[in-house]
Amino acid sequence: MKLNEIFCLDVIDFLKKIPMKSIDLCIADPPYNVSIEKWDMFKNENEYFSFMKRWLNLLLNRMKNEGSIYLFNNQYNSAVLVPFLKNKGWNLNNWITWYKKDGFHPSKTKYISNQETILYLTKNSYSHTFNYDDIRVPYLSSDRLESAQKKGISKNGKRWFPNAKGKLCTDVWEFSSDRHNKKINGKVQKNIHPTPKPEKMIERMILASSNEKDIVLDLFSGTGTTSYVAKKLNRFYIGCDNNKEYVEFSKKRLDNKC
C-alpha cells in the first residue's frame, strides 16, 4: 500500500492489505467499549474481545521481528489482552500508566480514575529499537541537580554526575489530556474526535521506538495525530480509520490546512 497516506477503511480490511513483516512501529488507539461514540459500542464483552483479537492477530504478522507496538486501552481491557498477546509470542516490556490529570467520572464507591494504560510490546526482548537517550525527562530537584553538576553525588563508591539531557524516562507518564491542552479562556472546546491523544506523548513513543525513514502504522487514527507526528519526525506513516469525517480532517491536518 502507498505510504504517507491515511485510508478510510475497516481495520480488518486495511490490515489484510499490509505486507507481512513490513512495519517498524505500530501505535494503536482502538475502541475501549465504553460507549463514548457509536464506534465504541459493542453488544457485549465477548463481541468486543473477539474484535480486538481478530485485528491484533493480523497486526502481529505485519510487524517486523524487531518491531514495537504501543496499545492504548483502559486497565481492565489491557489485563484481559496481555495473556493473549504473550501467548502469541510478544513480550510486555512495560505497562505504561498515563496520568492524564483529569478524571473520567465522579464516583463515591471507588477511586476516581484519571489514568489510561499503554501496553508497550516487542517481539524480541533485546533486538528492538529503543532510543532511550532521545526521551530523557527533566530531573525533579533543581537544587540537587545544581550541586551534583559541580561535585557529583557519591553512588556505590563512585561519583555520579547528572546527564545534561535529563533522567531516564519511567513507565509513569504525566501528560494532560488533549482536551485540557487546548482550552480557550479556561474552557474545554468540543473536538471533532472525543479522545485525541497529546502530540507530545505520541512524539515520545515515535522517538523511542523508531528511527528516521522507519514505517509507523497508525491504527484507529482518529484525527491523525500519530501520522502527523511521524511526518514531523521524518518517518514514513500509513494509517486507517473507518470514519470518513476523521480521515478527511486528518488529511487536511497533514497538509497543514487545519
Ligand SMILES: C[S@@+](CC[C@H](N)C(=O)[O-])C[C@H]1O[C@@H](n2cnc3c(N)ncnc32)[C@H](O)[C@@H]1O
Contents of the next structure:
Amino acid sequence: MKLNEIFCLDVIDFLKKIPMKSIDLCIADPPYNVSIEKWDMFKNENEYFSFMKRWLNLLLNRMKNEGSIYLFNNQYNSAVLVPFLKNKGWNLNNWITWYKKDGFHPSKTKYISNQETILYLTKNSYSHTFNYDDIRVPYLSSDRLESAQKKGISKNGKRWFPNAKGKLCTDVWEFSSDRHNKKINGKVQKNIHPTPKPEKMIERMILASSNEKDIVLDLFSGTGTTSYVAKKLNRFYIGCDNNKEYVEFSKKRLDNKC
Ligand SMILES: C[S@@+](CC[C@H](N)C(=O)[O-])C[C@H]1O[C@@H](n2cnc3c(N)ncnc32)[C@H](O)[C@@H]1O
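Please move on to the form predicted together with this ligand, as the form predicted alone is already shown.
Starting with the chain above, the whole complex follows.
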C-alpha cells in the first residue's frame, strides 16, 4: 500500500488492504460513542463495542511484533476494551490520563469530566521502541535544580545529578485541547472538526514509540494531526478517515496549504 497518503475509506476496508505485521506505531482516535457528531452515534453499546472489536482485530494482526499502539477513548470505554486487548496477547504498558484543562460537559450533579484516556499497548514488554530520553519534561523546582546541577543531591548514599534534558515522563499528560486553545474571548470557535488532537501530545507519542523512517498508522485521521506530525518528524505515515471533507482538509494541511 502507498505510504505518505491519507485514504478516504471505511476503517474495515482500509485495514484489510494493509499488509500483515507491517506497522511500527498506530495512533488510533476512534469515535467514543458520545454523540459529538453523526459519526460518533451508535444504536447502543453493543453495536459500538462490536464495531470497535472488529477493527481492533484487524489492526492487531497488522502490527509488527515490536510495534506499539496508542488508543484514545474515555475511561469507561477503555475499561471495557482492556480485557479484550489483553486476551489478544497485548500488554497494557500504561493507562495514560490526558488532563485536558477544559471541561467536556458542564454538570451540576457530578464532577466535570476533564480527562480522556490513552491506552499505551505493546505486544512485547521489552523489544518495542521507547525513546524515553526524547520525551523528558522539565523538573518542577527550578530553584533547587541550579544548585543540584552543580553539587548534586544526596540520594540513598550516592550523589544524584538532575538530567539536563529534564525528568522522565509520567502517565499523566497535561495538554490543553485544541478546542480550548482556539477559543477567542473565552468562546469556542466553529472548526472543521470537533475533536482534533493537540500536535504536541501526538509528537510525544511519535518521538517515544518510533524512530525515523518507521511507519506510523493514523487511524481515524480526522484533520490528519498524526500524519502531519509524523511527516515533520521524518516518519512514514499512512492514514484513513471515511469523511471526504476531513480527508481533503488533511491533505491540504500536509501540503502546508492551510
Ligand atoms: C475522534 S475523531 C479523530 C480526530 C483526529 N485524531 C484529529 O486529530 O483530527 C474520529 C474520526 O473517525 C472518523 N470515522 C468515524 N467512523 C469511521 C469509520 N467507520 N471509518 C473511518 N473513519 C471513521 C470520523 O470521521 C472522525 O474524523
